[in-house]
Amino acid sequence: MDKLIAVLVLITLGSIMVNVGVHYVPVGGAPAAMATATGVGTGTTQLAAGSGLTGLITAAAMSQKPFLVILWNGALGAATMMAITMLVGNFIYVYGVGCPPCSAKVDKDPITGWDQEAYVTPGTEGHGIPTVSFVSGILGGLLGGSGGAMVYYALYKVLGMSAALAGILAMGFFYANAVLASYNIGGTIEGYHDPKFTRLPKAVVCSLVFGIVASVIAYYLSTLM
């Protein structure tokens, strides 16, 4: 029964905090691909799924450490992976189309302070990742990273199931936690600053009962081993 309880705190919470680091990232899909929207030119699976795998393959190579190892890992990775490509992201839309980093959503980035209506193309939502987008993909990669962790951890080490197994449920944990977002986002969100952060509460509820679900099967899959 403590292990039940310690795989429902674990993978329950860690869903939610996938969800909640997935709402954090800039996604801009095919409009920021062409450059008329802010954002990372991919969609929100997509570029949640990338850092997610990052982060979990980070966590995985510290499997044997203590939990907050493994956790830190998982975040790093993941932070990591989506400072990369929203810097490479950058360069493209900067020294490739043109364009500056810049949001039509707000007259001012919340973080630098600098004005954003004056380098926003008319009749586009900005380009490229600003400063507030950019400090925001990095903190949902944090999120969303250790709480792949946090599901690999309860996993691998709770339930004591093969390195492989945890891998793969965890990813598939994660996969259903994008989507769940991805779903509740409805297309392109600029970060924490965007007016659609503010679905966030639907998102955690989604989560929340997707990981007493996900938990239960989980449990109960281990003893059949």
Given for the second form:
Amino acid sequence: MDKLIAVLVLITLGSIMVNVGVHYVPVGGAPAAMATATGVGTGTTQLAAGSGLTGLITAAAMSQKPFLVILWNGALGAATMMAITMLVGNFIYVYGVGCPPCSAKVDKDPITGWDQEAYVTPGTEGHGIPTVSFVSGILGGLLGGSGGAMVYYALYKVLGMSAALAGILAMGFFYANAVLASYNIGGTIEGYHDPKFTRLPKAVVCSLVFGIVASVIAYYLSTLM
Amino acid sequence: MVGFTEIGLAAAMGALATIAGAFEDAESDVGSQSNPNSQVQLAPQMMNFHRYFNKAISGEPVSYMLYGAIAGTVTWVMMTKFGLPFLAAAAVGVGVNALIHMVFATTAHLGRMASAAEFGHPIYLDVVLSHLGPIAGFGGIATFAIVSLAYIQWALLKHPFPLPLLAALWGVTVGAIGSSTGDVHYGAERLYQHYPFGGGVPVAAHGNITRKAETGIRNSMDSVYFCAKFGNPLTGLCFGLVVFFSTWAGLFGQWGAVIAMGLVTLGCLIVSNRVEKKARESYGTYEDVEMDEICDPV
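One more: the block was the form predicted alone; return the form predicted together with the partner chain.
To see the whole picture, the full complex is given below, headed by that same chain.
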């Protein structure tokens, strides 16, 4: 019974963290790949999964270490992937496409205070990854990576699954939450300053329900082994 | 304690990842996969007929997860059940994956182009045949590098995940990076070369892709020739840095890894902010540009 409660808490909390983390990741989908929307030029789920699963690899490398070590290594692994990807993305926007990073959703960057509107190409919703979106992306990586690591810890340490099975299940749970977040966002989001970010409570409820169901299934699977 | 051997292995993984990233992006350009594909798909509806290879097997991360998993699993089976050495086993694994990759590419392209028949768009069979080789070749090099770096991580650095799972997970990452970085160069710069440099393309003009090459009608191999000069190497650099730093940081022990990765993240933030500032100073604002000037092809 103790195990079930521990798994319930860890997987549900991990799911919510993944879902909230995905909301922080600045993604512009196909429009951003044409330099017509602010954010990284790919889909929400895709980028979140890329960073979160890098976090899973760095977290699993510390499998034998205490809980907090696994958690932080997962978080920073995902944040590192996000940061490098956004940096190189900006290189392409600035030196390849030739447009300055800017946001069309705010007049001034909340972090640097730089004007945004004048730099936005007419007819577009911004382009590139301005500083506020960059910071938001790092926060998203930290939350998503630690959420994934938390789920992995619950499966590997608490339920005693093999590292491979725990990794595969953690990946599945990660994808499920990333897709839930993606539906909530509906295509593009610039970061925590985007008006769409206020939709967050709905996502938390969805992940809560998913986390409870997933925990019970994971617990049942572990009893079969 | 960090040894030179481990750092060397992390660097070798980074080098393999650089190759994987560059060729993954080249494959996505020659096959027009991922986000820019939506514009290629949209073009026939706006009466812009083209000779691009138009495939989207799925999002890049998921398709590369599949390729990594197939190649990794076959390699694993060849090593454990048939006793082949790694390089021979990987050659078999990557070969099997290349066949499956070509089947998916053919069905995806033919399906997509057949759906454009209602706008009178033809299917060019020479495009199918001439592009399949580069698609399988670039995809094969990328997959081989992913399986190799997963092997180093599993066999030599003793990561708890088995080789096929590591190959699948790094496949997701390389797909996410290729889709996030290199495809912007292909999408924003190559598909719309007839627009003024530096301007994002208004959404209303998205089906209006460039169809003429330097000589004759453009195909997707012209695109990969263009993107190989900037988009592909930067994608490779990005994936190489991600693999190197995440592996290298792990060598510093449990908290050393966290600090090392934190410093890398902070460094990226600072460099990005400086690049943003420099771009704003160099390119200036769009205040004086007329809407028509941006929308109309020059």
